[in-house]
Every structure is written in structure tokens, then in C-alpha cells.
Amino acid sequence: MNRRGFVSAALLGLSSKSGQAARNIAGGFVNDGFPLGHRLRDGKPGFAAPKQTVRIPAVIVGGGCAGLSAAWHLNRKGFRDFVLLEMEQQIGGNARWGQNEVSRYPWAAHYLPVANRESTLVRELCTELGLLKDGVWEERHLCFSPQERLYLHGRWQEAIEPEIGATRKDHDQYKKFDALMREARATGQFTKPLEASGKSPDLSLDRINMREWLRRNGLDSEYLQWYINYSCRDDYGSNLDTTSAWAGIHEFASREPEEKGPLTWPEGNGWIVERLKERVHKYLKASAPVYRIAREGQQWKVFTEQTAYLADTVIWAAPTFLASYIVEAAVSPKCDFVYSPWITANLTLHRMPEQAGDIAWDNVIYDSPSLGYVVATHMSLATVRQQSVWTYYWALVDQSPAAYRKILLEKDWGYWRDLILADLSRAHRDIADCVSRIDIMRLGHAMARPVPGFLGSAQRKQWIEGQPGLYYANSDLSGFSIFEEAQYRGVEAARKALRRLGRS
């Protein structure tokens, strides 16, 4: 359904008595990054000079899982002097979480997959952290079962690949995808993160579309192609026009056949951050936003309010685009790369909603506009736990990214309000009686959009190779905002700051 239909539907779709609910609804946006973020594209206006000059071999400028994985090499390699700046008031990026009475919460990343075994880098943290012992996974931080479930045609069914009413043609074509994947991932060259294979990708693939895959391939279940869309929102914040075949793919061939996990937490990735931080906090400056870098010599200054840092080398672990605004020379005057807007929301709900049925720790409505939602108090070992927090999410794909940060900036906290809470009583009827509160986090760039051509672009090639002394390390330039790219590129960005330095 179109953005415009859905909304009226939905809209429609609330009852005067939930309307009345709704309106007792407290709640706000949330962690808005966007004044300051407009402040920088537009020229850096209001910003103070700084204070001091500091001397110091490394900065790390971003504090995502891609800075504070830079870090954490940094500390790991003996490595002690350098600082990690990141503008807003908390460490962590897209893997951000919050709390209130009843649960921790994630307002993003909420996941990490069990690693394969060319994942060795998040092997070696996870090890680290005790989720990996003697090679065997940690049941207590694994998934509790039931881990997700789809509503399809009026009631829930267990998992997300539709099963209620599908047709002899729908399972025939799962099989035939299925194997497809398979003769993929036999090729080695799908792997996270995307460089462990050391093989090129097939670029003929990177040239089209997931949707013209489907076609050549003769995959045309309407199902299938709801599954497989379904799985690009979400991973990627694209659709079938608008992402690339081979990042589709890459979407099934990169796990395991048997795959254990996900690896989860009340507060999602905010509980890998936390052990992170305990790691390298002595290194970590928040509210320190940097507005302009530029050559000095053989080093780099970079400029914030309070301190002016004259470094031997910088690594970018912001995103790219921010670079073409405040790095001076960088490697190109723009970044073409395109980035998905979303809406995340924490729905905190004083009892369960009538005939929800054995909730999940994943739930997706069929044909939704919206991923659905996660549970954050899934993992809880209480027996009996009628308050919760639910995590929603909806990745904004169906017009251009730039029309949606319009609609984003423009519409106001009730309207989001409104059609979360519409979008949920298709299979919660009762949802708004059961909220007390909604808190909204608006993304204007969340994620990386791996768009047809992306992968094979001169313009991506040249940011990854950097600049002399400054290495560019978030996950955009793998095209796949996930953690096991930001953690590589980040790593690898502080392999190269070391030898730079001569401390490798």
C-alpha cells in the first residue's frame, strides 16, 4: 500500500473510543540530531573557536560501533593516546538505548547474528565479552523461543515466511530460492563482513535490482516477493526497485543453513556498546561535535568548541556524507551515497492487548508499511510480566528519501502517534487502551542504502582508500548498515592509523 492510502486507512481505521485512548497517550520525539546536523550542512554557523590546541597522534571522530571498534582495537594494540569525539549526548549511534521503569529498550540496532566463521573479528569480541566459550554460544544471550511470528489473513502464524494459504506454486518457488541461495553461498563471495572472502563480487549482479533477479528467475509468488521485500526494509531500508540484486542476495547467502541465535538483549546492541565503552571510556568525549578538519602541514587539525586536536592521523567513523561538509579537501566535494530515512518508536504498554496470542520476540504484520515490532522484556525470566516496552519500526522506502525528511520534519509527534498505533490495531485491536506511552526517534539518515551500482562505484572506492593520514571507517561504505561492517571498517581504519604511526 502506498504511503497515501495507508495513511487514510489507517486513520479511518481508529474508532472514536481508541481515538479518545490515544489522546491520553503521553510522549515526544526523542534524541532529535538534526538541528545540529543542519547547522553543519549549511556552513557551520554559531560555532565558538576553540579554546585550547591539544597535540595528539589520533583522533577517532564518530562514536558508533565503527569508532568506539576502532577503539577498542586501539586499547587492545597497547595503543593509549588518542581520543574518540562523538557530538551527541550518548556513545553509540544506530546501537543508542534507553530505560525507563519497566525494561531497557533498544532504539535501533536490536540484533547481532551468530557469527560464521569468517566473522572472525566479532568471534574475537564475542569471545572477549563470554558470549563464545570453547567455541559454543551462551544460551542465556541467545533468542528465547518464539522468535518471531508473521500476522497473515486475521491470526498469527509461527515465523515470518508466509504459510496461511500459500499454494503449491509459493512452496515450489521457497525451494527453488532456496537452492538459489545455496549455489550462492557455495561461490564464497557472500560473507560478512564483505571483505573476509578476499574474492571480487559478481558485479553484473550489483548492476540490477532484486526485482529484475526475481523476473530473469522466474520467482513471482507474490509471497516470496513479500518475504524477500520484507528482508530488504529491514535490513536495509530498501525495497526490491531499490536495492541491488546483489545485496539482495547477499541477504540469504551470507547466513548459515543452520543458524543458531540471534544474540539479543533488552536494549539490543546497546549492551555490546556498554562493554565497549567500559573497555576505552577514558578515551571517549560526548557532546563534543566536530564542525571543520583540515590539513595542517603533514597533520590534521580537527576543530570542536572546547579543543582544537593538531593529530598525526584521523579516522572518520561518522557518516560519510558528514565528511563532504566538514573534511576540508576531502576525498570527493559530495557523497552520492544514498540513506534511508525510519521512524523508531518505544511503545511502553501497562497490560498486554486482548487475544495477542504467545508473542514473540519478533512480530510482523503482513503487507504492513512497517517492520512490525520487537519485545524488549522477551528475554526476562519473570514468569509472569504484564508491562512491557515494544520497540516499532518502519523503514520509509516507498517515496525518495528527501520527500520523507520533509514529511519527518514537517508532521508533528501525534501524527506518527496515530498511524503507529492504527498500523498496530490491525492485529492489536485493542492497542490503544493497552499504551501509556510512545516516545519517537526520528532518522533522517539511518542507514546505507546499497542502491544498483553501489557496490561497484568509483565514488565508494575512493572513500575507502582514504586520504593521507585520515582513513574513513563507518559502515556506509560497505553499503550494509550493520554491526559486523561498522566493527571491520573500523578495525581496519585503526590498522592502518597504526602503521601510519609506526606502531603496528
Ligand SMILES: Cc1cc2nc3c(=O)[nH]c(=O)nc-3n(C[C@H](O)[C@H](O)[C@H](O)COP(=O)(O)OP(=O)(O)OC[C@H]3O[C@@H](n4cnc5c(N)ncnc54)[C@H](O)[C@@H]3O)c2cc1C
Given for the second form:
Amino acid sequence: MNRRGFVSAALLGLSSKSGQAARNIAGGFVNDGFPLGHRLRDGKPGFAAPKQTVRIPAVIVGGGCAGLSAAWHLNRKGFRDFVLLEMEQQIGGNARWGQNEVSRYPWAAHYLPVANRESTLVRELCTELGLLKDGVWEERHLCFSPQERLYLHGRWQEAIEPEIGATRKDHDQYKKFDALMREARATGQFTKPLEASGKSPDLSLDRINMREWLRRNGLDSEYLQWYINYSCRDDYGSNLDTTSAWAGIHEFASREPEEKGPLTWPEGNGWIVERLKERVHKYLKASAPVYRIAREGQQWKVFTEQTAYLADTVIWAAPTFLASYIVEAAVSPKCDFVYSPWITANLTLHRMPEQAGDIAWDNVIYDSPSLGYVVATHMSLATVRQQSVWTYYWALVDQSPAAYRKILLEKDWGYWRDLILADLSRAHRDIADCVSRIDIMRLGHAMARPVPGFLGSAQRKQWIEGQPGLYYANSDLSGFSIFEEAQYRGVEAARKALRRLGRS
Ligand SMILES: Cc1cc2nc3c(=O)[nH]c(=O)nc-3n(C[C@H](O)[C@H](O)[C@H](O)COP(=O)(O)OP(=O)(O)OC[C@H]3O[C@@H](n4cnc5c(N)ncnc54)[C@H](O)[C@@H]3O)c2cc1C
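If the structure you just shared is the form predicted on its own, then what does the corresponding form predicted together with the ligand look like?
The complete assembly is shown below, putting the previous chain first.
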């Protein structure tokens, strides 16, 4: 449904009793990052000069999973002379989490697929965290069933690939798509992390979009196209038109055919963040935005308002586009990566909707502009639960990122509350009566989008190469943002830093 249609439906759907119930719901925007982000970009108002300068061999900028993984690697190699600077109060970036009287819940990243053989670093971490023991995944952390369901033609079905009303043609095309993904997997180029394959990617796939690839392969089933489009929106915050065919295929071909899992927790990947924090807490400084990085001889001077750090090496694990505003003479004065805007929301339910059915961990509504909701209490061991927290995801994909960023800044909380309730009320008519609170997070630059050309981009290669003593590590360098890429980029940058310091 287009936006106008969707807003009218929202207003219609919420005009009477539910409208009153909606108005009684508490909540607001949380974790708004853009006032500080815009200040960093524009330098207005300016930042105070640091009161002291500290010499230190290494600085990590950004405490998301990439920065934390860099710190994890340095620490496990016995290297202790570094600091990690995070601009927000809470460490974790897109894997931050929250908690209320009902449950812990994620703000964005909510699962980790069980690692393939080539994901050696993820396997090392999972072994260290007790998730993988003697090659067996710990059941307690694998998503309980039912894992996922889809609301289609007025009822719920298991799994997200549409089945209700699927025709023979749809089934034939599902099979053909699976066979093409098996062939793609066999080429060995679709790995997580991307660089683990050691194979040259087929750049002809990177030059076209996923819609064109489907067309060339005669895959025109509406159900199949919806499913693949959904997967691109879910993992990349892009759609069939704005996803490179290489990335679209990677989404499916990088999975093991009989993949278990995923690993998940009430607080999502916040669980991993907390375990990493336990290991490296000594080096972490939150509420420390880095507003400038400048060359000083062979070293780099990293400015925060409290302290300037004179470092031999810097790992930039914050989003790459910010480096062009903050790092003097960065790789490029303007980063050409495309970032997707998102909305996430945590809804606190004091009771379950009537006829909610067998609620799964991941619940998707066919043809909704959103991605549906993930249930934070799903991994709880309590058998009967009247209360819950649902994390609602919406990648804003149909207009340009710039247009959505404007909407994100303009619209108030009530606007998003009504849209969210209207969307969910397609499957749960009494949802407005069940919810007592909706907290909403607006993300203008949530994740990098693997647009056609991203893989072969010359600028992407330059950022990956970095500068003498300054290494870039954010997951956006991979073109798409997942834990495996954040961890790989963080550890790779830490290795380069150690080599520069003669400590490898
Ligand atoms: C809605 C959503 C859902 C997702 N779901 C999943 C999922 O289920 N599974 C999955 O694997 N991945 C998921 N992801 C992808 C997720 O982004 C990655 O898994 C990973 O967490 C990214 O880590 P990162 O460190 O590369 O980047 P970020 O998490 O963006 O971390 C960058 C950090 O740098 C900090 N920073 C920025 N500027 C400065 C500065 N000037 N000074 C100091 N600090 C600064 C930021 O505050 C932030 O903490 C999701 C992403 C989104 C947006």
C-alpha cells in the first residue's frame, strides 16, 4: 500500500473505540541520535576544546559490534594500551537493548544465524561464550519454535514463504529459485563474512538489481517476488530495485541448506554486547563523541571534549560516512555509501490480542509496508504469559532515503503510533486495547544498503584500505550490515593496528 493509502487506513482504522485506546497509550521517541549526529556533521554548535592530551598507542572510535569486536581481539591478544570511545551513553550501536517491568528487548539487531564453517571468527566467539560446545549448538539459545509465521488472506500460516493460495506456478518457481540458490552456493563466493570466500565475486551480478535478475531467470511469481523483496527489506533495508543481484543472492546462498537456529535472546544481540562488554569494560568510555581526528606527524590526534588522544593507530568503527566529516583528509571528502532509514518500536502489551493464534518469534503480515514484529518474551521459559514486549521493525524503502529522513524529522510520535497500530490491526483487530506503551526509535542512517555497484565500488575499496595508521572497521564497508561483517571488519582492523604497532 502506498503511504497515502496507508495513512488513510490508519486514520480509518483508529477512528472510533481503538482511536480512543490509542490515545491512552504512553510512549515517545527514544535514543534519538540525530541532534548529536547533525552537530558532528555541521560542527554547530561547536565542541569544547579538550582539557588534556593523553598519549596512547591505539584508539577505537565507535562502540557497536565492530568496535567491540576490535577491542575483543586486541584484549585476547594481550594488548591492553587502548581506549574505545562511544558517543552514546549506551554501548552497543545497532545492538543496543532496553528493559522494562515485562522483559528485556532489542532496539535493532535481534539474532545471529548459527555460523557456517567459513565463519571461523563467529564460531570462536560462540565457543568462548558457551553457545557452541564440541560442534553442537546450545539448545537454550536457539530460537524456540514456532519460529516464524505469516498472516495471509486473513489467517496465519507457518513460515514466511507464502503458502495459502499458492498455485502450481508459484511452487514451480519456489523450486527453481531454490535450485538456482544451490548452484550459487556451490560457487563458494557467497560467504559470511564476505571476504572469507577468497574467491572473486561475479561482478556482473553486482551491476544489475535483483528485480532484473528475477526477470532474466523468468521468476515472475507474485508470491516469490514478495518473499524475496521481504528478505531484502528485512536484511538490507532495501527492495528488489535497490538491491544488487549479488547481494540479493547472497541473502539466500550464504545460508546452509539445513540451517538451524537462529541464536536469539530477549534482548536480541544485546546479549552478545553484554558478554563482549564484560571482557573489555576497562577500555570503554561512553558519552565521548569524537568530533575531530587530525594527523600529527606520524600519529593521529583524536578529539573529545574531555580529552585529546595522541595515538599511533586509530580504528574507525563508527559509520563510515561520518568519517568524511570528522577525519581531516579522510579517504574521500564525501562517502558514496547509501544508508537506509528505519523505524523500530517496542510495544508493551498488558494482554495478548484475542485470536492471536500460536504467536511465533517472528510474525510477518503479507503486503504490509513494515516487517512485522519479533516477540521479546518468546525465549522466556515461563509457560503462560499475559504480558509481552513486541519489537516492531520497519525499513523505509519505497521513497528515497533523503525523503524519509525528512519525514522522520517532521512527524511526531502520534503519527508513527497510529501507523504502527493500523498496520498491526490488520492481523490483530484489538491491538490498540492490548498495548500500554509504544517507544519508537528513529534511525536516519540505520544500515548500509547494497545497491547495484556496491561490491565493485572503487571508493569502497579505498575505505577498506584505510590510511597509514587509521583503519576503517564499520560493517557498512561490506555493503550490508550483519553481525558477521561487523565482527570481521573490527577484528581485521585490530590486526592491522597490531601489525602497525609491531605487536602482531
Ligand atoms: C533495525 C535493524 C535491525 C538489525 N537486525 C540485525 C540482526 O537481527 N542481526 C544482525 O546480525 N544484524 C542486524 N542488524 C545489523 C547491525 O547493524 C549489525 O549487526 C551490527 O550491530 C553493526 O555494528 P557496527 O559496529 O558495524 O555499527 P553500529 O552498530 O552502527 O555502531 C557504530 C557505533 O559508532 C558510534 N559512533 C558514531 N559516531 C561516533 C563518534 N563520532 N564518536 C564516537 N562514537 C561514534 C555509534 O553511536 C555506534 O554505537 C540490524 C540493524 C538494524 C538497523
